[in-house]
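Encoded as structure tokens, the following chain is the form predicted on its own, with no partner shown.
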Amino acid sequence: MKEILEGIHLNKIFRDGDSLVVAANDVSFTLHEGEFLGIVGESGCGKSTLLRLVSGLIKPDSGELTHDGEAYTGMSPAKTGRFLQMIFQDAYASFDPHMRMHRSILEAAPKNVSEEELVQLLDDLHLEAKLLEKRPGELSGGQCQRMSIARAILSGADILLCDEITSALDVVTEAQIVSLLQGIRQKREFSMMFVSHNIALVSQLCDRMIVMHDGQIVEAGTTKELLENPKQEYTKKLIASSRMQSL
């Protein structure tokens, strides 16, 4: 399989006050054409660190960064954006708030992108093409959240990143979710990176897993391997603590 991305020991440190907090200690990984990559962990572990270093968000202090084999380390959002998109959690915030949906999806296609194709995309969403021409803050939550995915998916983007992008919906909306980017994994090509703290919904949607703890990856391997043979602690506490939350 292709490896279309990889970050190679990357290193970031924010200060705190008079503290300073090491968020990537020497993070390495890779992303395969095709592949779907959780990165999973308690809050503050780093997760949503790292997929800010990989969309050009933030810089990181050492490192770097590769697609398809070029370095882009230090390349703003505005330039990466041509092979990899983020998907926030507030998707509210994401869009213009008084801009129709058609015209933010819109921006972000090439100019080639058919109305055709945004309408049969949206459909793949279990979205009417009429909610277009509402406004952000006229949509649901989960309407709001797929019309995102659908700005992303348009963008002729290659990579996805998702950060925790289901974490502010309610269950039956989040289930739903995962369950539209399994289908349209299998229409369209694409490889995605998503970072949850729900070990659970990363088994469902994610082939390999990534597990951080202070800023380091302390485990990595394929979801079945980790689910069913764990070798840290650290993955055993999670798995666990999932499997009680489940119940």
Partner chain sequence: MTKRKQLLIRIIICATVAGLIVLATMFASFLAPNDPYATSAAAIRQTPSAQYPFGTDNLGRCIFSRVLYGGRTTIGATFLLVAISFVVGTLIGMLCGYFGGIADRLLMRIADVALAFPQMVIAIAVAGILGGGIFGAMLALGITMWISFARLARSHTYSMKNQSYISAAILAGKSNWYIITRHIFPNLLAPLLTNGLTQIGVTMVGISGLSFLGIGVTPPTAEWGAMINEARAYIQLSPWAVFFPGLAIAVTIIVFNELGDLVMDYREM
The other form holds:
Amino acid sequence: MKEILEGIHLNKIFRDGDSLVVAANDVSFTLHEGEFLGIVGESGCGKSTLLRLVSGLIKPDSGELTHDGEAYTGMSPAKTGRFLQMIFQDAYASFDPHMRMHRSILEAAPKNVSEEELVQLLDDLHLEAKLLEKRPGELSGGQCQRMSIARAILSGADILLCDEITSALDVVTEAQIVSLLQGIRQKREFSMMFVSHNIALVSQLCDRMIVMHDGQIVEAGTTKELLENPKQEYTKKLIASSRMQSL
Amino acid sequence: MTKRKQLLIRIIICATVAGLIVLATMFASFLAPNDPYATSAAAIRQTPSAQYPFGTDNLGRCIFSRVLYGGRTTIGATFLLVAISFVVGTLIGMLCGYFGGIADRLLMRIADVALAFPQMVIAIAVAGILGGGIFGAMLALGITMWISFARLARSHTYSMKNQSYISAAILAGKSNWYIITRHIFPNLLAPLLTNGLTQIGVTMVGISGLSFLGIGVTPPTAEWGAMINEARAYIQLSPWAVFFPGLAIAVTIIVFNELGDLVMDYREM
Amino acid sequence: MLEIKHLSAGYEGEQTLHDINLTMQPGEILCIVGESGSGKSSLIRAITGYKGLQVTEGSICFGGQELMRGKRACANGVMGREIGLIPQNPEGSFNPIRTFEKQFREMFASHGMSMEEAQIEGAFETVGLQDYKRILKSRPYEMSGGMNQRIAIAAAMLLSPKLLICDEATSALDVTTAQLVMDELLQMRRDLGTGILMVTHNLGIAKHMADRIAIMYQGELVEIGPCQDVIDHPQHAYTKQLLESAPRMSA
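Switch from the form predicted on its own to the form predicted in complex with the partner chain and give that structure.
Complete assembly follows, chain above in first position.
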């Protein structure tokens, strides 16, 4: 399978008052075309930082990022937005509270997007077109998050970066979003990096998984490999705990 | 009735009174019964009457007419000054908050220093150097007033900058100018307008105060503070010449301050 | 041990609990599962006598003793020693600016117990906290939410109550830390026979801990039964939906 996105030896250190936080420590990964890649780990493991590094919203201290074989390290997020889009944890905060959904959603879209295309996409996401006239505060959390998926897909980007996109939603809505993502995957070509602390959820959705801890990649592999035969102690502990906390 | 509704009713009452005051001064030339600048040796220090509702002053000028015209000076200058400070302060605050960096730190330190002195002290010093005149007074007050808008705009922009919808707009390829004007400014407008309302009362006190001290509006231009200053010399002979412009200042400031406070309360509910 | 009959309660103008009936045996683990707005937090607040919540009908008995006094339960006599509470957000249960040592000492004193450091060390270790001396010297505001939560759990454990109420006690924790807490709760029940009333939105946790599971939905208790029965043969439509939605580990 073709490699669409690659991170090579990425490093990022944050300054927090007087102390330094190593958020990414020599992180390397590959995302293949059409693949759903899960990034799991506990709070503070650096999984969200990795996503922001990939998006270009923050710049790595060192290391390289490539898209389709071409380096884009340090590229401004206004340009990375052409091939990747982010979906955020707090769906409400990812829309301007004063703007109607219609305008927000079209912000990232190319100029020639037709109204039919938009309505078709909303339909795929089980959203009614009349919701476009509403502001984010008037939508439910699930509707709002589906709108942000619509925005990302409509932009034409073929890589979606999802940052804990279901963790603010209840279980039933979460399951809906996950099955919608699986559904659109059949209709539209896109790849995804899916960051979540919920390993059971990632195991259902993603083809491969990366386990992170303290800013480092502990283990990576196909979901099946990792679940059935984890090699690192930390991965074993994480998976065993997750098993005890899911059905 | 809910608290919110009660508050709304009070806001409407206050806004109506404020509107009436502004209208009355705007249409002073139609409402004033006499020429505010016409002196009359025959009507010096007359008590209020049908012809002179608020009486006359030491030069026989109609105080009612002068209060109306004086309001035009005070309120007009106040609105203009608040509007200019609003625009300048908001723009600077948004740019500082959005881009950060050295310019931001420098401007905010200047703001801190300027805020360390009472506004009126700086204004008196500056107006004194400029030697009076309405524009001198406005400049003197404006030197510190933009800061309140700038700080408010900066802090809101700064916290908004980290919201996901700004990140989403950046990834959508939108320019900084687009993000500032379409996303940040509309979300700042409400708190900034509230601040503008509360600044109106303060500014009126400032302009009338400087005029009272003789370093604002210069006679014979009608202005409430200047009128009190002129009339205080003969306060025992004709107290109405001090009382009515004083009443006008008090009522106007109370109404605008109350309006600002109520709107702020309403927004916080 | 705990008996709730025909309990209805709510906040001003809004009924959040409708005719709840449930009983708990000593040493039993009962998990109440529901999503936000299901009324599960209201139920806990009713039992612990939360001030804002008004009980409109019903009774709450603990150990044969009626807790209801007028509009709310008065658990003063039993709270702490007999009934322990691990809240969802521990910030509320500690004074932020006093050291843990002082607060622990006070807590023990008010229940007529002496404070033994070895005990505290043990309790801290079971929730994954090392260096108990340093923690005792620090103050709640200096700690992260997860740390405070673990300390609150350790505190509740130290008092070894007959009934421990856990209000989403693990939902703010990382999965491995949550596991430590779950294991410790099971250990407590085994060693001390502590009954545990656990409120959670996670059916997975309920499946692995509970003797019985109760499902709440829109202020009503829609289903209650032995753990395996509820998981394998759900009766109520909502339970079925929850079971379908809950993520499973799968390759």
